[in-house]
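Shown next as structure tokens: one chain only, the form predicted alone.
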Amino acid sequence: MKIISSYSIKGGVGKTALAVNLAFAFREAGHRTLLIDLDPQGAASFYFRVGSAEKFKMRDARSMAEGLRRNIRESDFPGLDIIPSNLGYRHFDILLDGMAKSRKQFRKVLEEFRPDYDVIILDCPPNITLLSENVFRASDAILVPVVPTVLSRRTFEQLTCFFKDEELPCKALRPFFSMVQKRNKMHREIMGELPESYPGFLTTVIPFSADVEKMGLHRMPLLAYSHACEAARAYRALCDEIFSTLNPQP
């Protein structure tokens, strides 16, 4: 079982896009995938047609793990489950706080859903908390959304630095390039220079597109109404980096 996050410290670069797309696409190819909105404005619940999860007591990771399972709900794509958003989620921060180890608790929770998953996706709030570290740790892939401006590759530094002042495992970072205008000066001219100080950027780009702005319309994923376009095919280009990274050929 692989765990994927998707996760900025700035809002707006495509972050929840990213994550319901790649769900799709991951189910799309055969694996049984799970998407966990970590989220509590539950964007990514909201694109899926999913109600709320219900509220539930947390007193560890065991009871963590179990509220969770029960609120798995099957969406419309056979193969695709998701465990909805709940604003309760903002509390994750004070249970793991009181917790042993609270740095590396959530792996333990998501250990419980293996036997049934190949694949998680965590689409995470954009924010650096308790729960953030704890995604951090659990994760085999950390996908970082950039949009080639001056205030997200400012982001993109600070988590790195973070990644670095906390001992946390840089090369699970995956950062890539989000919402990109080709016309645009300063996105060529950042997207040239970035990678040359980081170079563990991936090469999928994911271009600016009205069609992935219509996913609120649609509820759906952009994969499902929309295959065609460059976008879609720049996600599933991106599943397919992402799953060669995860899974080198010998």
The other form holds:
Amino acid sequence: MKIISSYSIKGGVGKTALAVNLAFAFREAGHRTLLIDLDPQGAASFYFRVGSAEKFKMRDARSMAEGLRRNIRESDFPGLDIIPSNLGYRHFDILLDGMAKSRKQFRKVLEEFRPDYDVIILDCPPNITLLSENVFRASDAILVPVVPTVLSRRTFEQLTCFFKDEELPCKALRPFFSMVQKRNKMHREIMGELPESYPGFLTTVIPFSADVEKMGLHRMPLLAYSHACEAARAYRALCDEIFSTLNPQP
Amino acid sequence: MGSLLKINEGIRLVLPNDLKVSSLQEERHVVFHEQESRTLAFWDTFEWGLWFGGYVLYSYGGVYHLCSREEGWLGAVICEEETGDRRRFWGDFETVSMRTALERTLGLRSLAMVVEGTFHLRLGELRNEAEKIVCRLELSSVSAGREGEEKLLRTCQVLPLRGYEAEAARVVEYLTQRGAKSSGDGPVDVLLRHANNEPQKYTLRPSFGLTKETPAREAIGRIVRTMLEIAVSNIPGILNDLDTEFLHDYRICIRKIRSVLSLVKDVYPAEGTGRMRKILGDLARQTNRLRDLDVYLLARDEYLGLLPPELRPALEGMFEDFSAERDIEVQDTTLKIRAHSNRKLLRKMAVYFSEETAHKPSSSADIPVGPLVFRCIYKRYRKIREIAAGIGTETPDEVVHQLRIECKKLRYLMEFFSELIPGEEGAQMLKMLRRLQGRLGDFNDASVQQKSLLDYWEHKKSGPDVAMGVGGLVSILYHRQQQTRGLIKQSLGEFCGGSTAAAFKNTFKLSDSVSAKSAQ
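Having seen the form predicted alone, the form predicted in complex with the partner chain:
Entire complex below, previous chain first.
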């Protein structure tokens, strides 16, 4: 089982679109996939037409796993399940804080799902909290959408500094360019420079696309309603790239 | 299609004819898709090997689908293979998954179509206020054949989605309140019954419902009638040359009937028994050569594998000759079996052993079959021990062959009357006998095969390459035969002494009083 998180401190960079479409692409490739919407805004849940999760008590890792399990909802696409968002998830931090090894507990929770799923995708809230630290330590890959703008570059640099300072697994950090406009000169320049400083950059690029923005109208992943558009192809390519990165051929 | 008919999840309901599922739309938001119809051809062997092995094989649009069987419903698809051609044997399939799955259940048996049915499928989705699917429905009706009008069965499978099980439960409740049933035959059951082709267990070792007290003539009559019925059921398969096992089983039935008539004496009048044995002998004889050729051809790959690659092409010619001879022999044999005279012989036997036919009295007709047969079994066992005592490294092949025949007679008796033999001891004795028979069989096969290879060479007078191939194979078979001698000696030791001897004595040797009483 591989755990992949979609993370960004900055909002509006295509983080949820990534989580939703990547989950669909993994399911399309035959992997049993679970998408956990950890972002209290619940956009990923909205895209799958799934209501909020029910509240549950969280005393320890086991009861947390049990509560999450009870909230699993099958999406309209067989092979892809969702644990929808709940405002109660903001209490994760308090709960985790009270536990021993409070920075590694979430991995233990997710391990409970190993028999049922091949891939877990986490749509994370855009902040740095104890839950975020747990997600970082639990993930096999932390995908960070970077829009090739000055501000996004600065945010990404802040994140890498934080990883180094806190001795988090920098190798798991896998940035990629998101919402790219090829005709934009600044985009092209930043895309030329940034990967030189950060060799972990994935090669797949997600283009800016009006089709992606229509996800809110369709309330389903882009790959489900616009199978062959450029952005859909890019998400599928990203899925392949991540899969081969996590399962290197001998 | 497999996924559409899957039942390993969800709830299957059989619908009454007048229930319209579309009425669900009046109360709930259900979206139905277009109906699609598919005609499926279902395949199995004469023995229903797939059905009783827990599988269903069907073809549709040039693709074979192997599914698990859930009662009379199609279960999950195990494997699929695309093909334009008809597949008869497991070896005709190309994909490893299909070959592996079928090899064990099909063996040497061929596939034949058992029924054809048309499935009309309509998928539906129950959605909530947010238009999210909360339950799936698979409506299906099945009719016989390709364009059957009459709907034999209507079903609805309710497939819950995880986290929305309550919605599915409500649909099930709605339908059951209107007469839907969660039990009953599945679509494949219904199709087979409609075609009057329901799966039946097939065995060469049936039970006859005997007790030790059953009068001997009644017991033997029951055995003969049953075995004759099995023999006759194999005739269509022989005439159509579906696979080699029809002839094999037909011959075994004939041989077994003949054997029981000569082993358990004086049950029917001697003159009639002699006549029936002659008929059985004639029937078996007319199929001898075809069976020999079947045996050679079935062993083709094994034979060729025994030789170094450079000698194989020469021997392939021999198998081609056998194959050509078999084609002619099939025609000859089927002509004989089809002949009026042959059918008359079978009818004569059926009449002779019919329950209605009155026969003259004979000395063992009315005595209880138990003691009578136990005496016969113990006599056979002692005879085997006698022959075994003389077996050594120099014993001629004919004596070993005689021992094999005696073992076969004993085996037939023990199998026919297995209902009278205590379970555990009987199983242990039969296990030992089977092991011995296996080795005697290997010895005999090696001996007969050497002879037939040399006969072929003698008759054919082919070139030196064939001589080398035949010579090479004869040497290997001779070596194999000599090795088997040692194993036979070992098996005989186990079978004729120790606990096996004690078990035979305890089970079958009757006290003098029982023996005298039964003989009266």
